[in-house]
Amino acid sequence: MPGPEGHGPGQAGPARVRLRYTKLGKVRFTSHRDVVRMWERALRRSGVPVAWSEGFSPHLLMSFGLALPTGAESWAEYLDVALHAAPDPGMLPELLSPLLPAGVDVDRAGRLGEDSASLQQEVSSCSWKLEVLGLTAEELGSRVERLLAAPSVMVERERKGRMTHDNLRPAVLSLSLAPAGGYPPGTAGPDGVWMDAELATRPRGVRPKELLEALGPEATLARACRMHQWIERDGARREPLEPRGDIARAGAAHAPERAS
């Protein structure tokens, strides 16, 4: 039996979209359960065609990439809706953004391939900018370098209601101290000390906190940002959806309407 906005014998699938959006200022502190709610009112507020799931309890069919850590902001989260007759993509961003909250606006859309896999699937790393409280520039240096040339590096972990050890070096694809001035867009300026930090995503990820615990109990995480989403392929490296215009941009302006 279709959903409310199911297809019948005959016709043909919905088009898949994937949108790139931020998640910047005080949206930060929104959990992952409550965005998933917040584009759920946006889409329907928008009258978008989103094809739904079929069966007793039928819901929007969207996907999200990996979740945000709550308190963590971004420059490239993204979504994957299911549509029916999908306008062009590029109507999406200035259609989408003025019914999402502040800090929360969709930088580009774009149709995706049937063979086209999920995000959980295909990103592989992430690119972040974590701002560190407690050590100065000379001290974190120090235990970056420490910990890049450590040959393991175990940290505490609770799965499944246990605590565990994990090796986190292996995921450390990189890590540096940012360049004077590289602290992400829109932030008025280092209140601590910044890094650069590439993190793999699989087999099991790596948060932001997780790597700070790692450099010493003195550390600590004043400020994370997710910069990239990468997609490792045939030897070449792409993000989901490469993003409009300067990513240095301070981000869009928001009128007083705007959803909260």
Second form
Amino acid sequence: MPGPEGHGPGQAGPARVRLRYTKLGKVRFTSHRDVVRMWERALRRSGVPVAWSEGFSPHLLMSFGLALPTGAESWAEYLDVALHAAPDPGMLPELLSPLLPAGVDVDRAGRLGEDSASLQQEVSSCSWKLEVLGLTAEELGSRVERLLAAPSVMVERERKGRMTHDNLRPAVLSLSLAPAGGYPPGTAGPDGVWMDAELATRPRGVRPKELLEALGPEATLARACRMHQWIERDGARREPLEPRGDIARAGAAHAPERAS
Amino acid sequence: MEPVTLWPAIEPLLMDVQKPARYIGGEDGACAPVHGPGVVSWLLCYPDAYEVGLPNQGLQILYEILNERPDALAERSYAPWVDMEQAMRAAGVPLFSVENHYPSSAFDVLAFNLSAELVYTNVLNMVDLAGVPIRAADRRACDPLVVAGGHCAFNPEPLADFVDAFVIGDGEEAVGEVTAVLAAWRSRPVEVRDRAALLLGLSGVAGVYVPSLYEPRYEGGRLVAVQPRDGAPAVVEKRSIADLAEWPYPRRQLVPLTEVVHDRLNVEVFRGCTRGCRFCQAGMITRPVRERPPEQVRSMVDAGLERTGYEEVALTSLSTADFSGIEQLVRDVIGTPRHEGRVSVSLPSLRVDAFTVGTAAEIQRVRRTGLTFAPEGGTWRMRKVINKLISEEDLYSAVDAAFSQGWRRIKLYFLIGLPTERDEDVVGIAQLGARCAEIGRRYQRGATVTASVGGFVPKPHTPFQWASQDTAAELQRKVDLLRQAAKGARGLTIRWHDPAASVAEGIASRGDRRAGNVIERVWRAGGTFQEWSERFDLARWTEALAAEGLTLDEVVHRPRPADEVLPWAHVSAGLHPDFLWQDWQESLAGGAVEDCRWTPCYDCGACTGLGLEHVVASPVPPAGGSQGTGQDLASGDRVPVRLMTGARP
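Next up, the form predicted together with the partner chain in place of the form predicted on its own?
First the chain shown before, then all remaining chains and molecules of the complex.
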């Protein structure tokens, strides 16, 4: 997130809070833009003192991570918000979840240090569970092997209105058939074959749909569920928000003191 | 028995359709009603895309009223877009509700909102998707009842073969009475539960029109009578609620999960309009004026903003600047401390005078980008004919006020193809527009004016119901004339609606029961979503007309003589036919009538016939200009209207 606007140098800036939330069930068919609007309304209704930008058309100071494709579910979406007063982040999940649509639940919250980087800058990969229709487990298994063995996997995609050819192989960090029962919690049951994938987001990420295209025309994506987002630093992999609400970065433990 | 949800069958279809959020429901404010015996279930259907239908206030009002009743429940359905319809048909998925995703067969009533004529083919498509025979005559006792209401129901004939019963006028009370008739019929033993008995029962409800109980007769290819049978009323009078204060709905406006039109809080401040614009069907059929008490408006605004998290509220009506005490109301809403100055108020349908601009300025302290006025006619003569009495001084002072207070774009709405229109009236639009742009340049270098013109379609129950309608070619000629006249006018842009769409709208607006076959043919040829220009093709309509042995001239263009039986003559909006005819004649003679809220009654029939009165908070007209009445309003005459108790004068 770029430095929060709305305060000059030398002044205490708003406190920044990171939230983790889900996007599960019917609400998965809303777009990223829709999610942004849901959050704006929920934050306004909550009475949480969210900071506003200054200027001609003021807006809430919020910063989302990587957009989730429309139709995909997630157990691990993140949002950073700037707050004027700094409430106990621990109360935010309970306060905000009822104001959000069914399937969008906040389960973690933690303070960010003033100098911490944005989600867009920090997150380096995501783990996915992907349900594939149109292939048996054996067929899919051999295609996965072939893809992993290939030095490069070229796909055609549109970028800024132009068709480009990209090698998505480097972005496929791991890919395997899920173990028995390895579908996301709350899913009715396996209709197709589930895969576990870890896909990089940088320098050029790969979307689940693009991965499926690379696995062949018969394979169609029935469901996609983002299970985790990861920040890799110095060879270690951490989540943007650890279960206790700590911030996943070096020196994070001191962040609250610095911010207050 | 509780129905089974179709969600598992719908979900896979949503991976491959555009805007899948159209089909998921989940809005804040949505109900999840429990179905069961003794509860009449309504599926409220909006025959256009979700993003157009969701904000519809009429549908939301009835949704809440029905769900509050112990003997009824309501869910909603919207026309699936073309891609989703294909996917549904391929997968054998019928029309479904967005709340429980129950199939349409789980409902006793399919109720359609008719807000525009060009959605009629979508009505047929949704009935068909529901697995119900599209013709009322082919339906069996087990099929749901197909009902319709809304402004277009005031000429029910084009849909008469497809709809079992129409509710004419305000639906707030009627839906309960229809529910009661249905519940009583369902409690009968199966052997006497025939559809004819149900329909007969419904025809006894005030405001309900059952077309199968009326026989149209034609002579020489023209309608000569519509005869009721089995004791059905000769004329079906509209329903009208006497007091808007008793209906503070919607209480829980739906907040969609995805983008829709008019995505904001809407609070209806009054219903009805007595401005008397002769082309305006809404103004004619919703009389008299019934204002909501200002304190109720304020509490609906406050509760609504708090509940929804919206930052914008629209105070809706046909002419909100006419609401008694509008300035105070707007100040109250904007000044409420907990809104922190971030709530914006919008007044759809701004009146054209400088005073109104002042109110608008108060509202839009920031973001003064565009302001819209609707003079409708290009010359004073034209505006007198249509009874939209905006003087040029009013318009120019409004435009001057707007540009001087920081607005940069002005949009002006006009109609072309109006009765008695001459080329100079069309050219007058360009002259007005150019003058407005010139005024703008005094204040801002980049000032722009957009004149948006639509083709006039004569509407039932208006003084212009007898008028001729221009052909598409004539409308196009006038558009070209206008564009020519606007050439070289700095800062003026002309926009226009497709003249062909006006022609199709004319078929559905003034057609008689024979137009139904035309609509069915257009639907069968794939003509859904006719409101969407990319889906519209006039050829489908003209081919269908030809196949039915009808002509555009007969159905759309020709003027109707005084003695012709109009297809909607057996439906009444409370207006005396004599009043409408006299007003039509007066219009042709260039005469104008005043707003009866502030001047003596000229007996249009709406109040007297329905036993109603205007309900307003103030006996004097609001301040500013002539307010399009053409009157000197400085004197502020007291007029015989009912004042709300406790209202501030």
